[in-house]
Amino acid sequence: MAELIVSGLVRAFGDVRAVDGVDFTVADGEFLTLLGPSGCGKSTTLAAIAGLDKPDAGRISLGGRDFFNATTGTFVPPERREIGLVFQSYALWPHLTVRQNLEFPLKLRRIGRAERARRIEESLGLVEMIPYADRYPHALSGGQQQRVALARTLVYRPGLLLLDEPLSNLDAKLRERARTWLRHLQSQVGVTTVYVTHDQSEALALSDRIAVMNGGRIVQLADPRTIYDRPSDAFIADFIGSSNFLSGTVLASDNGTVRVGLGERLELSAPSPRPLAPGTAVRVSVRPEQIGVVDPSAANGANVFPAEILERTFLGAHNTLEVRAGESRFRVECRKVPENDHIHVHIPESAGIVFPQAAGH
């Protein structure tokens, strides 16, 4: 196992920079997720690490060994990188049994028969697939095929594991279970892992750290809780989870907290990650689950507003209310739906994050 370092990575296609100066380090045994919308550069970055695509600039090294270095002209082909790669499609050999699929990469590496048998048994045990060793891929479910693909990758003990949306072909229930055992498997094996997905739930559930990408760049790199609770910009707040955005104007600023006017004499206090002058147009990001429905007797408290329920949606474990307070419309999550349409809502000061209003919004 080893530390992965990616620095100054650039990959352009014509005038478009799909990857634009990407830098990150993955510690030995760490699980890092590259997360972002389609076209953000995450899969291009993974392909560069795997050696399936040659970057235009930068450096990629694993355990001190350069895989790619534009300065020295180094480019190690993928078959000599000794890394594991699992694609969205599991790419199992259909004419080989599960055991034979795992045996194939070991034969290529000239591993002896006894050692091959031992490693195959060990890898299938890790993914709980020993009873299926003599089945062919067509006789397995999607989840079972996924486990075999992972076992085949782990059987030759790669120094780095790359996963390109491996759960996307599974149904929702199976995907949720797969997250649990995949995280357990990775921590048990201790292999340095880079995972690519556009699914925020997967990223939050699996990762030690998340690198959120947009426009070919990493816009925030942090642990899952920080990414969710303290997004560094409005794009991340909107992309990760579900957020309301309340438009207003800064009325006053004091020690990292700003008071925002939302119209119709409504004011909201919230922390700001950057200093903002009075008069600045802003958007306040607030998660629906952080907004509470409160008793009218609390109407004089800070950040408490009268609101009107416009729509109620039942979602099983909770309900979503579409409400209007002054000129602002936003969503509130609650377990019990109020009987009356006119309510009071409370937005805790710590729940909101203030971002400058972007041009055109």
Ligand SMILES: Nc1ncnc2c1ncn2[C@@H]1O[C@H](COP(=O)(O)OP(=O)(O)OP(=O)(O)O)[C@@H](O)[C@H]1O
The other form holds:
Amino acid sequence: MAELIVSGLVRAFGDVRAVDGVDFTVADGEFLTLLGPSGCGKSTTLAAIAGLDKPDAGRISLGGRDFFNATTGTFVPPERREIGLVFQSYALWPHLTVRQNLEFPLKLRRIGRAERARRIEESLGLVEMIPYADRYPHALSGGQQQRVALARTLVYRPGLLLLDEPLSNLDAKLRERARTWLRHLQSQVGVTTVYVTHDQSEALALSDRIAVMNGGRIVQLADPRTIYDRPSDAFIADFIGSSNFLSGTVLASDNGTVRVGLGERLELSAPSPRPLAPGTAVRVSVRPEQIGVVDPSAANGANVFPAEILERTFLGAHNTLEVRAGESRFRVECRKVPENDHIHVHIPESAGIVFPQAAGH
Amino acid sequence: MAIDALPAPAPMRTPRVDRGTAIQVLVTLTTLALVLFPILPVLYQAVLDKPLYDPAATISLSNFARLFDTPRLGDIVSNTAYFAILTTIIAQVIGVVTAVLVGRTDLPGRAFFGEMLLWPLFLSHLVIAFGWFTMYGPSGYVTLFVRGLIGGDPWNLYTVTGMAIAAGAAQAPLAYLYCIVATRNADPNLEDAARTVGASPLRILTTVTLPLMRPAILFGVIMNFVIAIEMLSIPLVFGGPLQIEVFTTYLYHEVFGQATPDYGLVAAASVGMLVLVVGLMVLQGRLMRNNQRFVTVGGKAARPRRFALGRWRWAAFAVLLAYVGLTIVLVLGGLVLRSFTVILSPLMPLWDVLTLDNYTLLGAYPVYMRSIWNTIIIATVGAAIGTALIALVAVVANRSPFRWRRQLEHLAVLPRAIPGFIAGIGIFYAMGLFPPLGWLRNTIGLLMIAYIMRYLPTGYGAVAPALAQLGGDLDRSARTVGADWWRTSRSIVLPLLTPALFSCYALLFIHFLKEYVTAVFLYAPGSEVIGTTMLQFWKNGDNGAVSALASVQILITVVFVTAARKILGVKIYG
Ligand SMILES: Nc1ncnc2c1ncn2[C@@H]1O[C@H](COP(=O)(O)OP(=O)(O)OP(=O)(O)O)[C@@H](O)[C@H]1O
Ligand SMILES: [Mg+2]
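With the form predicted on its own done, generate the form predicted together with the ligand in the same format.
The complete assembly is shown below, putting the previous chain first.
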């Protein structure tokens, strides 16, 4: 029912096209994340959906009702859109207690006293903040304020929930807990949600689908697994997780797999989303955790290279090795640090993704 | 809880007319009317050859020709220039020195001086003028006392220089105020940096501290210069006897000295003054625009270090004490003392002249009591109406999607360039131009309108910065939860602005209490205020009654300022 459709959305500030033709659809009850580096237009997109900012072109509709339509000149002001927006700053009204903060939207909707009390109780219950109902916002911690901000938007049952980096003001530990809790809450309430973040791990953990944005456009829209495993271009491969990029030249290409020459001696087979002519300069992205340190006995297998360890970094759960193989340098993640500096590494064929050099940076 | 447990969103009322836009338009039109109300008639009258209520009047430039033919125009212009320049210099020198001493040194009794130095700001120039007259005038208490010691006239207050000294002392607090704010905001790191490279404290003062105060000093120079040009009271009280005329007293005498005032000439002269003041304000805007490089960044947490005065500590203390004593305590105290005596003179023992007659007189004549009540009502009610308007203007100009909001802000600060004197003349003309407004004529409502117009920029200056401090997400979140613009302003923005609105009210109250220049042309029997009545009785030589009225005004001010600060915790001037 409450399906959000955004199509052809454009918003320019002077010469800067902050949002440059964005299309996406969020199904009823779905959790969609807009993910991208700072300044890519996420907040601008969200403000357009909320009605806080008027786009220059395109169309936004929720459940079949046009919020904005540049062709017909429709623009519904924010207060008539029935949506909930959680701000990065939480924006709790400092002169009102927690209860009064939640009461305000209900009063606007002329809901009776008894029903108001019931709904406030219910919402505060959802975020586990009932004991704090009579406190003023300044007497709450960041995490508590964030929960109240969420309760305030849930209390009037909006048709759409928008969240703009709601967890970015929390410390790392709390952020992780709030993430689990938020995901749980969203599926419980079942409200269609658009979530904005530049934190890729947050996006991966929370979303049904992720729209990766760059320079005002959506560059890939897919479920987290696909985004992580099959990034559609080098930018995404770099932005999501941390990838190694190995430069090389295509030697042969067949059936979706290419053989890439890395420097003089090394050869690597990897899948390519598109066929590439031999001689094309390419970059192969490989995630550090997918590279294995193997026994010298496997030294002659395909995609196995001799390598030299340049540096070892202990990171608690695992170790990172900085290694050199031929002319390529890359990072390898492993649980146990090899004693010898000279090792062999294996890059499984499915682990590498080949991008033409020009498409990267 | 599952989704189907949640009922559909409650339907919102759909307003038929957009009340937000309606309010925004209304506020803007009100402000426009308020600001144009006094200016347009002046401009119009200036180019009419007959009074503007005369149907036979035609457009001509003859008024300006007559203005330039005024026999004593040269004297008037040079007196005005000399008075304004000397006043500004005296005010600024005293203001800067006291601000540095109080704000930046280890002077003993800083808190006391900081408090005392601001007090003249709360009082009208008329009260201060009478105070100086009572103490330092030709037969003033101090003058007679010194004459008794040295056997000759020690000084003559009835000169342009004399006026400028009194006016300079009256305006020094303003210069002090701007500079003390600047010293508080100075970044101590800049001075510490100078110190680490080996500069002596005096060197730091002259090469770092004072240059950083330059914007404040510049701002004060232009403000004080404009105020000096607009000042009526001190030139009228001290220049009157010897007929030393400045621009304002010339206009005053043109209006009140003639049986039939020359409307056109007065309007032409007002336009001349308006052009000068607008020019100065534009200049100020220009000068202040490039001041980004003086803005000191960060370091707000640490207070600037104080310079050690060393052996000059007590000398500076004595000088400042003498200054405060002679120009504030003696002037105001003398005025109050005068109100309890038949005559105040060192030649007569005090106990022989003590009396309550002056106050009995106040109670006996309705005019006195009426002017006191009118003043209190205008200050109380007018400040409330003014604060309400200013709050709306600030919210529309800063927190609305209104198309003309920038223009509204310019409009709201425009009266800064309209001298109160000219506002009074303009509204006086307006009453002739729009006969339907005649019912306002003899009411204090007219004075309230004039005062609110005049102090719109003052109040706006107290509210707008507070509004800028308020995060925009607070109103945006109210919009998304379903409040329209007006509801957001009413329930979220304005309540959060309450402290600033209290300050605005207090400022307006004080200004309305002391204002009289605007009223000089507008009051009528029934709508007198303390200032106009004081002037009236001073002309008749009733100095006892004048000092009693002045004392009443001082008392109201002291009670109000103390109550506002102590009870309501309102910040007045920082
Ligand atoms: N009011 C504005 N005026 C001019 N430019 C703007 C305005 N708002 C945003 N921009 C520009 O539009 C671009 C996108 O901004 P936006 O706030 O949407 O980025 P974002 O993706 O939310 O970034 P972040 O992760 O840093 O919040 C930026 O280049 C920004 O400078
Ligand atoms: Mg953002």
